[in-house]
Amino acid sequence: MALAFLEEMFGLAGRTAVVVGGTGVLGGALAEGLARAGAFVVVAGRGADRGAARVDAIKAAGGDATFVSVDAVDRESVKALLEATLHATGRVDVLVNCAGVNSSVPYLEIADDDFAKVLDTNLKSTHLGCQIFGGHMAEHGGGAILNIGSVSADKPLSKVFAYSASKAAVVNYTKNVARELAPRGVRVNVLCPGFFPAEQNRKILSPERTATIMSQTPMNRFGEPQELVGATILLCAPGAGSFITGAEVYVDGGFTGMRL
């Protein structure tokens, strides 16, 4: 019975995720955490060899996805995805928009290229992949997206600041999404994750900077990737988060719970 309860909340059986960004650290964990779940995943980057192997483990966990290749900032090319996972599967249930980059130029070095790079690819990448998908489970009887913030959306970090910007936007842009398509049966949420080192961010932690972090977050310790899958399945699953949306939930061992 209970077993049977646990499915009918967090169960994605049956249903189909698209992880925009599922071939980096973060959105792999969450790739192959939503097909643990059951769900048939879209793993979708650019990198096809990383899509590969993320792919193959997912398979390897008795899990099922495809890999397919887009350009999160380019229109075309998130039209071209939504295609490709109509055709593969013939539906589209969850997206998960997890495209992200960083940049640690000092402020007054930050070049206008740098910049816009990671505003397109933090900001525009979601504004894309909400529209485009959020458009088509509109019209097909609903869906959830769930949208990648950033502790940084609520406390804006130093030497990060377009990135601290971006995920402010992401955040505030989730939440009018939200209201926006909420009559049509899409739940959009933004996921707010803390210090979970990856390839983008570990450069500009030095120990200095871990030691002023970890004074600043009561788990005292980073996060692991796994730890955001609990938070995501309940969001995009359809029993347990049926009426969650809009909602900004950190998961960050309680560092934007710390006010000094």
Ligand SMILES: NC(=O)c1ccc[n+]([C@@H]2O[C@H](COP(=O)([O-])OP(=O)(O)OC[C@H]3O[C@@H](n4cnc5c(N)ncnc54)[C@H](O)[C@@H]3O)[C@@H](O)[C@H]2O)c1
The other form holds:
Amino acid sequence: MALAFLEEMFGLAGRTAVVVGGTGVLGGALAEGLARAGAFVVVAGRGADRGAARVDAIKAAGGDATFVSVDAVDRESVKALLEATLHATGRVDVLVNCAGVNSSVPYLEIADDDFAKVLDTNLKSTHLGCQIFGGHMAEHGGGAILNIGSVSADKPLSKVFAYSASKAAVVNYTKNVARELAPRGVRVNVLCPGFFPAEQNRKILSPERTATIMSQTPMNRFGEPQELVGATILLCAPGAGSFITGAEVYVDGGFTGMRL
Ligand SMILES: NC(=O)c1ccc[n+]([C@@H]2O[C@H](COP(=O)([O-])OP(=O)(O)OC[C@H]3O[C@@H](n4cnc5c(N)ncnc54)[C@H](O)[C@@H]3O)[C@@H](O)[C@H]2O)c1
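Got the form predicted on its own; could you also share the form predicted in complex with the named molecule?
Once more the chain from above appears, this time first in line as the rest of the complex follows.
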């Protein structure tokens, strides 16, 4: 009985979930988590080798997945991803927009192309995913979209100016799109992780910066990527998440709630 209830609340059997940036550290963990909840997962990203490895890991754990190459900042490529997903499974129920880049340059030295790349990858990719997949979901029975923000959306983080601005914009955009698509059965939420060592922030997490982060993180540690899975399933599942839209959910060991 308990298992049937959990399945009803959090199960994704028979659903298709697309994870853009599923080739990355956090996206990969979310892809594996969604597959373990029963979804067929489309791992989408730029690195075919990393995508194939993630698909293998999902299959080895008893799930099912495929890799589709996408450039998340290119409209035609995102449209092709939607077409490939529909070709593979005939449906799309969940989209996770998890492509992202970071850049740490002293404020007065930020180059225009660097600023633009961060804004494009973090914000434009979210916009294209929401518009193209959200538009399809609105016309085909609804769905759930999860965007990825950051604790820097709440408090701008030193040294990452474009990144913080992009994540604040992702949160604002998510709420606006949630309002727009709610009447058409599409829920849109944003998950804001704290600090999880990954490729895009490896260079930024110096020992000094790590010490500062820990001093402001009540749980006094970095997060593990799989610790984002529970909130992801809650926000994406049609059962448990049915009345949640426009929500900004922080998974950060208490960082955002901390005040010195
Ligand atoms: N790691 C953290 O502590 C942390 C904290 C808050 C938010 N985030 C966010 O989580 C998301 C995932 O980051 P991560 O930490 O796993 O980093 P990551 O570098 O491991 O993953 C990012 C992925 O995005 C992909 N990507 C970048 N540009 C792309 C494009 N144009 N098209 C397709 N794919 C593209 C990369 O190839 C990579 O696989 C990002 O949005 C990041 O800002 C991460």
